[in-house]
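Below you'll find only one chain, the form predicted on its own, shown as structure tokens.
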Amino acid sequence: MTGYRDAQDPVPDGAADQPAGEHGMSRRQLMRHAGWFGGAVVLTVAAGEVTSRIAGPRGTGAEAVAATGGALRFVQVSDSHIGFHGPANTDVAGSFTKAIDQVNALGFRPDFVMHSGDLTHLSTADQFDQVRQMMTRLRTDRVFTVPGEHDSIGDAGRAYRQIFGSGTLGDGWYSFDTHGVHFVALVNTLSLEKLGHLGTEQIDFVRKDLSGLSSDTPIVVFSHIPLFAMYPQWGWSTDDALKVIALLRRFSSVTCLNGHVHQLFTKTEGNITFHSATTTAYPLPKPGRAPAPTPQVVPARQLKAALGIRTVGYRQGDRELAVKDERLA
């Protein structure tokens, strides 16, 4: 199962939050949205509802969670590009080696890690045994991945299903359940015109796979590319999504997140939130900020800040979800 052991700115026309009153975006989700880089960002599922508010200080939110006995924990880092070359950044192993220490050293050992895509830029063999490798050091009982398109480049996804595909069904899906929470893996970087893209296969298997659960069980879904039209202008949503989001309604939270954008972006419509993860490697230019979404050259104290990781917790009895991201140290 993929697993093995051992804005502050405000967003442009056309991306997918708009200011207040537009799309029903509220004037206190913009604000939560223009804290949310580097912030503590705690989701609570109350009465079918999900909220959220920037946590407070050390003891709050995530770390709360991480305290307590039997939670749930889990990270998620993304878009590690191994093999890049490029003045965006020289080093993308061993930004990601940082990444993997930062993990090590959150204090509590996750109860698992995800990947969500792109772990390498040109989907060679030699790339993806370097991340394989590299993930192994990470201290937790199971890595899970899905993967981005830089990683099906030539193959459809062949060599990354190779190494990263055991136990998955179809081009590399799969769902687990684990403290309570069901967990659903998609891909959506196969068979691209211009945005993401699922596939009747897939949307099936997502409908039988959800169909028995109750619907007050809490669903994560992870993804490569954003389940929400992010910026379609640059690829950044996925065209058939809509028919899994319909299929998802019924459930009183569910929490997406996904990677390919390479930075922090949140999005809530109704039980659903959207969380676009940041880069290990390299920053990508703001939605309608520059012509394309090229890898972005800026100076090396502003790039560890535009890297980082995110974790996860999860605490059955108060049905808490705890998301924070931090800065690369």
Contents of the next structure:
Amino acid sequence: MTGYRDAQDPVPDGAADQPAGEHGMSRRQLMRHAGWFGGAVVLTVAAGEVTSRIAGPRGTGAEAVAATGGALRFVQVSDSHIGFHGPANTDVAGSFTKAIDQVNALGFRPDFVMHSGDLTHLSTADQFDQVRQMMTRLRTDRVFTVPGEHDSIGDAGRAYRQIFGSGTLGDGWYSFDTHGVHFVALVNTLSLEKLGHLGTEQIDFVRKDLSGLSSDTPIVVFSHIPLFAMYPQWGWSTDDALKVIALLRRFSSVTCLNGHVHQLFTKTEGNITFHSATTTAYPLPKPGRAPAPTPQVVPARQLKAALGIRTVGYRQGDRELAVKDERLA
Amino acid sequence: MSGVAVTIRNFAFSPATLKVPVGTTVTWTDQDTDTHTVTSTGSGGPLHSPALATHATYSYRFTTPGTYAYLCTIHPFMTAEVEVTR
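Switch from the form predicted on its own, shown above, to the form predicted in complex with the partner chain and output its structure.
Next comes the full complex, this chain leading.
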């Protein structure tokens, strides 16, 4: 939505490999998108906001998927930064509460909710406890998380794993299957050196984890920091991600969902589509548009429009997942 | 021995390369509105500040010669080093 609004502007350094077409979606992305719905997609532009809707009675995104039983529907929320105090958002807990309310009012019960990191701002025990308690209100079967760098300050993620790491491997990574989709949740916010980092132990895990899967299994990969080079100068990339990307190449449909950059961005590379999610806390500047990725202070109405949640739907047998971003109501 | 200051401002450590003799205590001060850390690059390094809020400081006394690379774990593109000489 807001991320797409300016997406036709040139973005430095690899963030805009795809030629931007109508409203920042490349022609190819648009066609893939339309292909998924198997019908016409109408891009509605209102007040600078681009919303994709299916022409016809089937509803949008995950709701459309819901019309056929047995479909997968999940939600991604990101970068709640509980504990942040600053003019960019004086009430991050209130914003996250609104995001949770919006998830609970979707009109369907998501199979799970994934929080893709920076649950807290400073990794304190109080902040972890607060965000954990807040997420118990989510009406869903399961809440998953991956850690952000703000969740591993000073202790390499130990406090995070104590609360959110049960049943995970290594430094907190894991995988699971549901509705015919294989999900991999990665940790790339530890051992940072300028960029996100996965490490050999985790890459070995991914290799073994994917080895038994048939190439037509849809794969979804979660990480906090993008696995693609969105803007390395600000650390918006993962230095050893190509080793995982190489393992994902043989699959016909791969969707990588990340947070960290506090803005929407989509990029397709062959069989792999990357979707950066927005935040529920405060916007960050577009790549290179400010001296540093500092929290952006914007008018209240603009702030609300910059924050949001993401719903994702998938029908077994289809090739692509339907990703839909909604601003906070 | 004398103390030396490093300022954290505009998402950068200043000076980015600091040369000090053994025994020097270096003090980092966060002058940003954002929180930062002073953390040794890789494992085994001596620098492990907590999260430094605005105006917070962190000090470390270097007792062994060498080059000490460090970064902010929250914004790891912020890198710098301290060169400690005899």
